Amino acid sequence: MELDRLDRDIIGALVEDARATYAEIGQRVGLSASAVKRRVDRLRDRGAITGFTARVEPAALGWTTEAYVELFCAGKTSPPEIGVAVARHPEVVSACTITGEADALLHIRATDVRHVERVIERIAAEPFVVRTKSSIVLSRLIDTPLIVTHNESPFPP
């Protein structure tokens, strides 16, 4: 999917403030509100924009503890099989396959260390999990959401 400069600028404006009006975005990128709306609709239809969301401080919801858990799986467990299994655990906020010895890396958010332990126990009980290796996050050093300003885009031209 190819994005032109205006598409990238519109996406950048939405990433910075998803509540911005089409008129406000139009002022930033040099288009009318209706032209911005048409482009946003097209970007959504093509899958470039997958939704709009609010960034919430996890602690405000009681999620004060986080951990990263490496999964070591039996045999030829497929990535979709891992994904289906870990998606059943609401504390798993992201999961990906990785290089190295482990098969997958999970990011877990929980209320406290005991909660993390219970989640890991539930995940370890999955039939394909041979073992896990976990690390509790002590403090976040960098936690930068993708924010794009009007004049700088992380997207290639």
Given for the second form:
2 protein chains.
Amino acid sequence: MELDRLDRDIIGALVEDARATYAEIGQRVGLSASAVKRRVDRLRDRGAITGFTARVEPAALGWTTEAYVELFCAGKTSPPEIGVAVARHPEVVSACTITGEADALLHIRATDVRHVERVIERIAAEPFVVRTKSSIVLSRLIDTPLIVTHNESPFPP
Amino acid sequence: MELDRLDRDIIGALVEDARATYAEIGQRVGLSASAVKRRVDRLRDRGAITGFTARVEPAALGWTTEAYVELFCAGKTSPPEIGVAVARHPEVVSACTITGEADALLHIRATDVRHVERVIERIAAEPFVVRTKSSIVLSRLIDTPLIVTHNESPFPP
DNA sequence: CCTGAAATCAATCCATA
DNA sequence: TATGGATTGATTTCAGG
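Okay, that one was the form predicted alone. Can I see the form predicted in complex with the DNA too?
Full assembly next; the chain just shown is listed first.
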């Protein structure tokens, strides 16, 4: 997948404001509106852009508490097995397998600490889970969606 | 901040597709386009919706490697101090202070494992950092932006 | 909250480099 | 292969009820 400078600029504009008009984006990157639309369509077809979403303040929806949970799993539990299991818990907003002692790291959002506790209990009850180690988030310092361009990027400006 | 059922349905529609037209959203939630726009404007004014962004495949931009880094800090390091320090490293896409042994948990995105190593070295060189403990992500299982409504939500359907 | 009208935008086609 | 401009239908935006 090859993205040139214009593609990355367009992505940057859409990351900042996904509801910007094609004309606005075009003015910013130096392209006509139709050329921008063509490139956006192509970026979606190629999977570079997977969709457009609203950035929501979780607290506004009642999700005031978040936690990270390390999962220690039984002998040979496969990543997909962990994935399908944790996906059944809607409070799990992010999950991945990792190197180190733990097998997986989950990020969960809940309404309060009691809710966090219930979610951890439910997850710990999964047959392949040996034990869990949780950390509740005290304060969020940074929450950036993604860096599109910067100095160490593989596609420098 | 009070959000009624309509507000939450509108947010849900925008989280799924931030470029949906007001008419489409209105058809889905049972409102006219202009009524939807008025509510969206109000949701933005009140800070429930903080913006609209493109969902981007990090690998398409060259960010093929991610890692979680636990930070163990010196005696009385304040959360803001950690925040401003890690914010200087653009590879840190998320950071928070947490309960448990570690003081903070960072999520970093990098171009490759070598790049991860350099970032960790830079962060470990921050004066207040005593030691770090890193886990490289092997495979991502789940990456949901946020759950808008579900059974355990504080605003049940 | 809805309707309706004017301004703006999206989507497409075609000519061009 | 990619762009810019023009056209048409849809959408946004704001007035008034």
